[in-house]
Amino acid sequence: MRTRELHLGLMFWATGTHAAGWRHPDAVADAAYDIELIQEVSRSAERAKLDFVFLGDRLASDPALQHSNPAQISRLEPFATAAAIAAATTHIGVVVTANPTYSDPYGIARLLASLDHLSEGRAAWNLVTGADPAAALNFGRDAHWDTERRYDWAEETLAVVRRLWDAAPDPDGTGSRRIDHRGRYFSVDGPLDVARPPQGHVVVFSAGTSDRSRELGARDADVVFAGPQPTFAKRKEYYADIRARAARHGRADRVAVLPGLTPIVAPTTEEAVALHDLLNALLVLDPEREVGDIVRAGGIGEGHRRNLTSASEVFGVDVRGHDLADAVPAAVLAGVSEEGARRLAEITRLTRRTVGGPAPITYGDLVHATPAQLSHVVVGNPEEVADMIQEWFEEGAADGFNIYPAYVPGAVTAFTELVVPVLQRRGLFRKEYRGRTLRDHLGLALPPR
């Protein structure tokens, strides 16, 4: 059994994965374009040693993501922008999304094959199979598929992607052979026109909470990305349920469960909290007249809009017609919900201020904490932050992170150079490199044909 490790990677969003991170004195609004800035990043979390940059898809744009994710109304396709990061580094791993519900097992082997040869072994495959009815809209089709459609399709995908890379030639262009698959929904013949991947099997991530996604991660994938959870309780939960699914398939000890996490950090607390609350008021909210869970997040699907109309449905106690900037009289958050409890408690965490308490809870910080959260957020010193991590690699809850920059540049290098250096001292996570490729840094075998 491998010696166990705390593996972190980097959510690249351009704009940053904070609603309004793109408005920070210090982003760089256009970034999703900037090939230079996206270079620098990517050697920036290079030089942390990070095990990975992830690069999401959506396939499709829409406006109404402008509020509540607006960077993925528009960025470069990211096979390009991996293949740009890999000429510019030469040992942090690049992983690109690929949806096999709208693609070809040939293409996606061809495509990963050869990014796996441009990076020289640092190439991994985030398998989704779309939770966004919009994209198939713009495959020729009426509607998305359902869920169980989907992850047929994808399974046999990735078993057909496989058989290509393992059948490839190598390098020396001998060795190939055809694989003649003939299964549900492919007929292909191979052999593939790239040599055999350089890491074998392209490493693959996945993502998802349902049963068949959770199976596919603990069957098939390398790497599970977990979404959010709303308690500690739970993400010990589902860290422990793909564990006990991997091991049922005699994987326990080769799939890495790596949640999302948003770090605010900088040098104090006080002044993390500062940035947390600058990002927040940088939010446009909604008018009041708009409520109810229709508004669309990309990937994550939809939820309640930030406005003190939807806030008093979450917290269950009516807040409407106040200042943002007002204290909420403690009276009257004894009267909110379970779950307005639960976001009471998150408020507190995140911004240190408490109910009747000396800094007390605002309706502002009621409608920020309203819409779900695209990942676990912590705010803090560099102390703080490696201390959650800590905990939640040392209480299985996860085997590292992927780290979501709320805005960027700025949020890498605070990470990068805060907290990484905290987390190395303690021992907790490389100082060096082991090897080149991505299946070097996720202490993985290299496959056998």
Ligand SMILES: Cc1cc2nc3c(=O)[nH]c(=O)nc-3n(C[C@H](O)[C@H](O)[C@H](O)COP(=O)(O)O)c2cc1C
Second form
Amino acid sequence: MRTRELHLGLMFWATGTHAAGWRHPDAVADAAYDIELIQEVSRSAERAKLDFVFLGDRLASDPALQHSNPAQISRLEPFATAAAIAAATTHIGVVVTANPTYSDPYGIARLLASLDHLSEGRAAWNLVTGADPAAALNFGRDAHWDTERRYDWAEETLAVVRRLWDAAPDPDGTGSRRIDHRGRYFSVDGPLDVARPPQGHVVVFSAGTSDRSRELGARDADVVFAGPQPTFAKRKEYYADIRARAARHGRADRVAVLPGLTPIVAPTTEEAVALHDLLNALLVLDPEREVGDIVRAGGIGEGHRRNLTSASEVFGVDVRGHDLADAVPAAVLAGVSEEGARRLAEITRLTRRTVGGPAPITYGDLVHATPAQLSHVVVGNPEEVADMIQEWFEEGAADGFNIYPAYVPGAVTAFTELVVPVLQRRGLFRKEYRGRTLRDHLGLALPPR
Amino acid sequence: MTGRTGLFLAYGLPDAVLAGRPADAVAAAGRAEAAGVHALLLGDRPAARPGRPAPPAAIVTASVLAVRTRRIGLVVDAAPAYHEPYNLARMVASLDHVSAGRAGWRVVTGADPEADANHRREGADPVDGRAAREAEFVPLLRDLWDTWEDGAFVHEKDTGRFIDPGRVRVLDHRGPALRVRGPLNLVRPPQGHPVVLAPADHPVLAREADVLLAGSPEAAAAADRPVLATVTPFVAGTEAGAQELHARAGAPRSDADAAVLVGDGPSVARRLLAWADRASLHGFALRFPQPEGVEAFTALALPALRAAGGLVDGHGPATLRGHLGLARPENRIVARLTAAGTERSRPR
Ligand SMILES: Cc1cc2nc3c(=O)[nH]c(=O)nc-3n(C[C@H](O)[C@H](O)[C@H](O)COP(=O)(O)O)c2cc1C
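Moving on from the form predicted alone, please list the structure of the form predicted in complex with the ligand.
Full complex below, order starting with the chain above.
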């Protein structure tokens, strides 16, 4: 069994992962198409010796998300972006999201193998089956497939893709063979036209929430990219579940579990809290409307609207009609639901404001805590953020994190320049890359043909 | 074509170069660019061929080359038969962004049984309805590129307006072969539409493309848009050296797909210029089977072409449309709405 190592990736969304991140005074508002900026951000992640840059994707565009999740409206296609990142870097891995629901296995196999060649062994595939019903309409279908069909299709795709990689020629042209796959969904003769990837098999990430997704991740993926969980106990449960499932498939120590993490970090706690407050103050709230109206936040996760009506619903007390800057009376907050109490604790953890304390919780805090979080958020100075990372790593809640920068590029450099050195000093994170490929960074052996 | 001042030259780099080390492919692209070549044509066929492995997928190579060059156009092959329109539209549009307006797409048409055999899935066989799909694909991609009007992304930090919802269009395309709702998840490409190249003899696409690709210059006919003819040159310092290079490549003969030219630099340059004048060509797509062939052409024939005033020089905007003398297209969706009277035309 290899020594367990902390792994860190950089989740790149050009607008930042905070819905108002692009409005931060230092943010580049139109970063999505600025390939030089994307390259520069990737180089700063590489200087910090991160494992990978991660490119999420979505096969639909919903203009209605402009205030709740602008990252989900538009972006460069991941393979084109990843190739440009690979050309500007030398060590860091590049993870591309590709959804088999809307692609064919031969195309995915050769795009990934191609990226692995041009990055000289640094490519990974984030296998998702898609959370957007709207994508179906862009691909000639009437409806989003159900979970069973998406995962049956994805599993056959992954099997065909790996057979194609195994049957691909070596650079000298030898060793290739047909696969003559005749499956439930696909008929693929092969062989692959491009050479076998330098990593043998391109590294596979999987991200999902269902039981099928956990099973696919545990059995077939190298990295499970995990969504948020409501509590630390649930997080540990999830981690143990993936481990146990992986063990059943004889791969107990071969799957890394990496949740998303949004660090709001600054040199001092006060500055970090102020930054968090500033970002939230930049959010465009939804107009007040009927209670009970839930809209998709898009892409990853769902959420309520951001307004006092929705906050009332989520917290279980009527807080409508107040000024957001005002303190919420402790008597009102005494009446919150169980879920409301959990969220009040979250507000305190993030803002350091307390019920009835010297810095009291405001109505605005309730509004900002209403939508579901896309990832765990931590607000603090570099030591506090490193403490959280260390705790999760050592307590068996995560093997590392996919870092969600709240805005670009400032939140990337805040993490790489403030937090990574602390982790390195504590001996938790590498100071140098051990090798040149993503498999090297992740401690994964080269698979035999 | 009128208004031409010199030839447009595109290189099809040898597979051996593109399939080699990434740094070597980048260096070869850089040499072509430095020599004044206007575009690289990157083949892409999703089926194995005998011998050495194929180069990486064109879109991935093109994106790497895009960020390592400044002026040269990058044209990727893709067949409608093996792509979803939504995926291909954003790939080519993304290449246009990454290259700051240097992307092109060569529409690959016609039967390819070996590639078909890699792409059968439940309910879909590339053999079925191939022609209908090809015919519908190009106008559909143009429409997808137009789903976000220029200026639709406003990024107003002070107001919090990220987009102008009045400038984005749902397409709801429902054709005989394809259905796509839209909008595309991407800003309109810098060139408006990346340059579309199609076979000059295709009954439908020849009317939809920006640039037509003919086979041998003998086969090229004048058209209302730029025509490039396909030539495989074998150039060396001497006539005998060129003959030897040609022989080493298996002595290919001219056919309907490409003319073979063998000779020293000045004589090959002269014949290209003569051909261009006779057939009103805009330029040539040059194919190079061997790595030494491309470097010899660049070193020996290009200077002769330039000396004869036979090369478009690079003073215009460094976009592929700029190199070709093509205007940036209007937004088709807005134009249709304006024509139908449902949209008042907006001041530019
Ligand atoms: C952390 C995380 C990241 C995800 N990223 C993407 C993505 O980039 N694109 C996408 O289409 N779906 C993404 N998904 C959605 C999954 O593909 C999946 O379809 C969704 O979570 C629904 O879960 P299920 O399919 O397992 O039921 C992501 C999911 C998680 C948990």
